[in-house]
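Just the one chain here, the form predicted on its own, laid out as structure tokens.
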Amino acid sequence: MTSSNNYLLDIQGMTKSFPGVLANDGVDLQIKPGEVHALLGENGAGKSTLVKMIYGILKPDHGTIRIKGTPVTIDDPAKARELGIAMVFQHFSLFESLNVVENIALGIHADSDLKSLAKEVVELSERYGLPLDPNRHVYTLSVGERQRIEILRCLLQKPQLLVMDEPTSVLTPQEVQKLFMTLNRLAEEGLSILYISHKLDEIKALCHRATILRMGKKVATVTVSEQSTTSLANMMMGEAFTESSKTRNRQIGEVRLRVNDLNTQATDATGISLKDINIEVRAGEIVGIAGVAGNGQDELLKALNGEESNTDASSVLIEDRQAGKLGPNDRRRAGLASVPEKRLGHGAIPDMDLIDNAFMTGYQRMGLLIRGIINYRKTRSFAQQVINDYGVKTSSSTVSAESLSGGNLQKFIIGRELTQQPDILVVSQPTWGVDAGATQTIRQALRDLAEQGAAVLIISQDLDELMDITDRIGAICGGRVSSFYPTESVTIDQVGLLMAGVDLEAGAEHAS
């Protein structure tokens, strides 16, 4: 049996409850000095309570942790801190106004001066390849640069134990390989990474070892380069995994969303205006829009399913229709539906039940209306074909859409959807924190969408999938969307020129 002293941490039979759930259930987590090591496990399965008992977000009811052999208590991310535990979040804690050194300087409550630490930011950035000018401020800085001052605020606290979640989910695939250069260089050095991703294939290339959790206990902990993402998906669900059909034969028909010259001013200074947007939707197609965070996204989708109405009704034609003008109940009604990117109080009202949330897009097309009152024995079938189709783990169509996990929200929301059988859907980031096998039932059931003559329009940041489930292809950068192409004769990287704003030249099939 390897000796506790062998491990940077070492946690013993982790437990954490809470009303109605056992979170965590015994587990057991051993991590090497100098290793990248990947926890891994469907929505729901414990990660996130795990790893915020690990940075002290969360106290276990039972278990111990080890630092280097030494039991410790870890109380607060301030006592992470002092035992060299650090942690790169999913979303970003930067303030805007500020530059780069001065909110570096509030994260780490730095006693030196602001312009000794410039200095310790362009030698730490230089050394590692994450360039960053610390008088930039951070609202002219792109995300993957934005990321890059999370990073250098945790390796100035020099820790033993860096956690990352979903690093990956807002970068271009250049970004991307950059980051892993980089982690893998900290490595080298003897830095331990704890890496949290959905993204089998990121774990294959990078990671050395994975701990797998389902339904709250550790099932296995693996040697990566033993293992194919297959395997990795098949310990994660606890069932055999098959790949969703990738074929594109499907019959191609009229054009049924059409949007010409589309352009916006953005409402604050934050916002982005879109410019001269075209963009063609046909019978049957599916068409991704990629793209970094931040480049127009939001503004795009609410400016297709009619939250934000446009002054040119022909910029928008739903069959045809100019929609440019009508809010979002009339192109319902005219065959749009939409998902946007976050779930909680755009996709789905938090404190209301699933019932309720269901019932507030689908009313029109389900019939749950009778002469103005709510049939509520027909709602309540409605949202529990959503929860059974879309294997939503929760347990009751009556609780709240607050109390579930992100993942399990997002296939409610999406299901809520499909389930309509919108003639056109507009989709922001499908599978946005959703596990392999939830990921891979979207996937098919936005493939079956089309395959029953809907126009689907996806707007993602994750180049896989896009690849994965489009017929073409296009990018939006700072407001502006690029032309489109065949997604099979483009590359990722190619894609990842058009996510910067460099369009190629050669073989373009434009949207207009």
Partner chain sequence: MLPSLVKRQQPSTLMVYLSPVIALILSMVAGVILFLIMKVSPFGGLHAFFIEPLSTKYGIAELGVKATPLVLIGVALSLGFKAGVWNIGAEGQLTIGGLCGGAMALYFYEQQGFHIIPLILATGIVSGMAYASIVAFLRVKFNANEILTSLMLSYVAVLFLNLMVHGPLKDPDGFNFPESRMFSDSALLPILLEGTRLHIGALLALTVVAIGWIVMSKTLLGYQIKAAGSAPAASEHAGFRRSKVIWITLLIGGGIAGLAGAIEVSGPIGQLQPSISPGYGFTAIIVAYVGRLHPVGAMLAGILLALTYLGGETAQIQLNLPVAVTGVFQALLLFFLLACDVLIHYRIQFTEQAVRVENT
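What does the same protein look like in the form predicted together with the partner chain, given that the last one was the form predicted on its own?
Only one chain is given; partner chains and other molecules are left out.
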């Protein structure tokens, strides 16, 4: 600790336990002034816990925090802000019906009146390339613009350390570029940034040093420029990370799922209406729909699996059969299975055991029901088969779904659907929050399913995943689905444009 005075933030031996989990186990972290420091780790590695302790939301069991060499106790976020720590959360806390300045004023307890604050906002936003009209109402702004409000709100407090929790998960690639330019500028002016992410290419592009966490422990602190993406991935996952095979030797057959001019009305104020959606998925084909969260993915999945049935029977065709008016059970019988994004509470019933959860969507195709009576012997063996075939780590099939880790539960849910051998699978966010091992298993299972001749439609916010496993790709934006393009023929940037709702053909003409 000889050089601890050189660090803006110096954390030693942070430990935090929750019932049954040691979320942080003696973690050290040092951040220099003017440094963009990455906190890297998989979901569940303990990144959020560490950051919450730095920002005073959680109290550590053990450990010391020093700021510029002085030991401090951070009791609450107000204290953290006092010490010059500001944080941009993954989820924003903005009032939709207020305008930009009003929102900022609410967040910072400023004495200054709205007019001079608005001037200050404009100055700051121009200086750091965060264009924002202070008088616009928040509900009219895009997610990227809303994030700018949060960043500006932090900057107005003139912090020494800016903590950003997975800031790019809601942005298009183009918005990410702009954000990185801003962050670089801020770092040049001496602001330290703690950047939390599990996306390696972002960290390569932006960060100077990185601290890697795995299962609550610090693995290493490294200089990013001396590392390759693969070496970072290996440290993060703790196992040799193999790039998945990209061989595509599937036979593309007839159209199995066809969506014709599908329109839906949003059921509540925060919902998204789907507009004129056209999709075609052929046998043996994996089609991907990219998109930033909250652009109608959930609504699209429900419209396809029948949870929100339509008045127009011809809007959804399963094997040329009109299915628009059918409910989930009839569509399942017709061969369409689905896996929703939210696992607990939508894909599975949290407090029921795995046997009951296997029954949930499997009872028709697996014949688990005899005249209204559940055949528990058969259901039990079905659940056990899923557990064995898909490597679900659990002590038995009688544990509740909520006691499984995210990755294991996802393997169980996907296994439950695939064991029923559907002709069409619609899956949303198949590997969200899932560890690397399970991700490999799940992607391989999806490939195998397509190889057997099923049509697979993947709705995902993970662009790398879609570029990796899909044959054709499109994007959803504001409830509209773009045209689809062969995945080899488009770049990530082009998909980024699709995600922002830009028509590629029109865009090309415009550019030329």
